[in-house]
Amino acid sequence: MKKSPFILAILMIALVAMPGFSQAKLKVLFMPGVADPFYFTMEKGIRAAAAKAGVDLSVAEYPKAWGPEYQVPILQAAVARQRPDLLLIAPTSTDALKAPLKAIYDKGTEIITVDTFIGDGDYSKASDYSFPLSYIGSDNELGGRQMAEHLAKLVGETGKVFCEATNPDASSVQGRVKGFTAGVAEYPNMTLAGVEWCQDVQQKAQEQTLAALQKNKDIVGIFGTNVFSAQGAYQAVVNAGLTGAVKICSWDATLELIGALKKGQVDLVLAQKPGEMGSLAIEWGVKYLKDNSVQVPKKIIPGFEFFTRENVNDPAMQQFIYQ
């Protein structure tokens, strides 16, 4: 005897109400860019938000170095194993990650890029990289300009400054260098002595900075664009005996850089908000997966905080130190 649609509906309601019955959880995969304090802090924000949202979270193996050659094999293996509904990823190249991510998207996984993006990051326009739901991360070009302004004040708006950067194909660093270069150009008595790329190798950043100081003995300020470049840069200045004479503005509030600020070895530390980036990615991704009519903003930009010697011990600032 055939059951009527009404009876079937009643049976389904009763089944859902039975103890032990639960709907399948949404599956989320986080793919970080590299093993460093920034992404560890982002993971904490993701984990807290995922627990609150009741989703099944997996974290891919952290690449030991930056670059698509390290990230893509880990990503593809993790996706094949987890089959996530949502992928949160910090792409390690603006171009090389387009095709791998599009292949994942075409198989039914929604994607949010965090910290870095693919293409130019404008997912609102028709392009071969417009498929991610959103980019959630810093306005890096703005941050680069602000670092130029801070460094200009520290050096009296006069003299040569140097930029120790990391990876030229990372969208975040591209923006920081572009913003810093434009910012320095606004001061007629300041000159950019050069930009070097350490490829996320702290020792290389230290060596490049020392070489720049030897070549340009009149450098008065340095901008380190991320964890490894900033830490290598300030160590080079310390080793050269130039602490205080060469002002240092560093990007990323690691425990080491905050400690260096307290010792007077660094003059300013910019803190991004990786934990907030991670939690926002979970919140918006889950909203969309539960209701496809939700309009996810194509860009979500948490702000910055600036650590100085005056506020570094302020209790309200401690939440912005990477853990």
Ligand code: T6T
The other form holds:
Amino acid sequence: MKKSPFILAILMIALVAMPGFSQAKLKVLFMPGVADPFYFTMEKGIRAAAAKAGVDLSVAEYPKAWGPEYQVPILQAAVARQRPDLLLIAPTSTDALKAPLKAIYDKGTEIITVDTFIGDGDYSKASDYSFPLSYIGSDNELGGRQMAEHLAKLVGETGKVFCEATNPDASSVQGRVKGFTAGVAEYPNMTLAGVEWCQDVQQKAQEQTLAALQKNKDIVGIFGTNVFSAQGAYQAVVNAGLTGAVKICSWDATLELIGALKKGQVDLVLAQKPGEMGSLAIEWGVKYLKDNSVQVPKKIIPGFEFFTRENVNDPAMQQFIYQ
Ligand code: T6T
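Since the structure above is the form predicted alone, I would like to see how the form predicted in complex with ligand T6T looks, so please show that one next.
And the full complex, kicking off with our chain again.
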């Protein structure tokens, strides 16, 4: 029997109103920076929030090394496959990711940068990188300054310190080094012996730290700016037999660094909140996609925690160790 257009329209409205009728789900893609415990923890936060929001989540292949040359091809293939409504990405370079991300945005994908940003991260002013909805991550410069203060206390505000870093074009590490350098400069009896860049390769971080210790026998403290640089740095100090004599402040709360803190091989560990960065990115992105009049804050900073030997076994602190 042929139904009139009027009856068909009534049937459609009734069907859409029925509980359980599913409209197409929003598609979200997560593009991490590199395979490491920080981003694995972020993925957990994203997965939990995505399940709660009922979105269709894809996670791009984890780049095996840090840098746009590894990240961009994976990103472009994943976007071509999924055509996401929302992309959550940790850009591995402040400049090199601008154009690829703009091209993705121009084809209709909203973007939130998590952990790292493009340009100077200020998406509120007119520029060629102001298209992302938000930057959700740490205040790395502030963290770098606080690491300088902690290290200064540990070394009695006197002596040479060294910084092991990763990539100069990653916004996160740029901020940490900038804050640390400015922080150390506030102590008249302290000097920065140098900053080395390991390209996020732990073995290289270990070798560079060892070379710095051999060149400057009077180094009293080291700041390791992320997982691989901090792990390489403390290993070098252990191998050189300088545990305890050279104080170490490390950024990122991996099981290995927390273990080293307990053993006295590291003196302070800063924990970022990658899980929270991820869940907030899903929550804000989905809110915006459902209602474009929602004002998404251009910067969201979940903050961080400090592990010391005094609090490392506190039950309340365990949630901040990366998974
Ligand atoms: O420190 C994190 C992250 O914040 C940074 O951008 C890159 O390195 C890590 O993933 C740790 O390895």
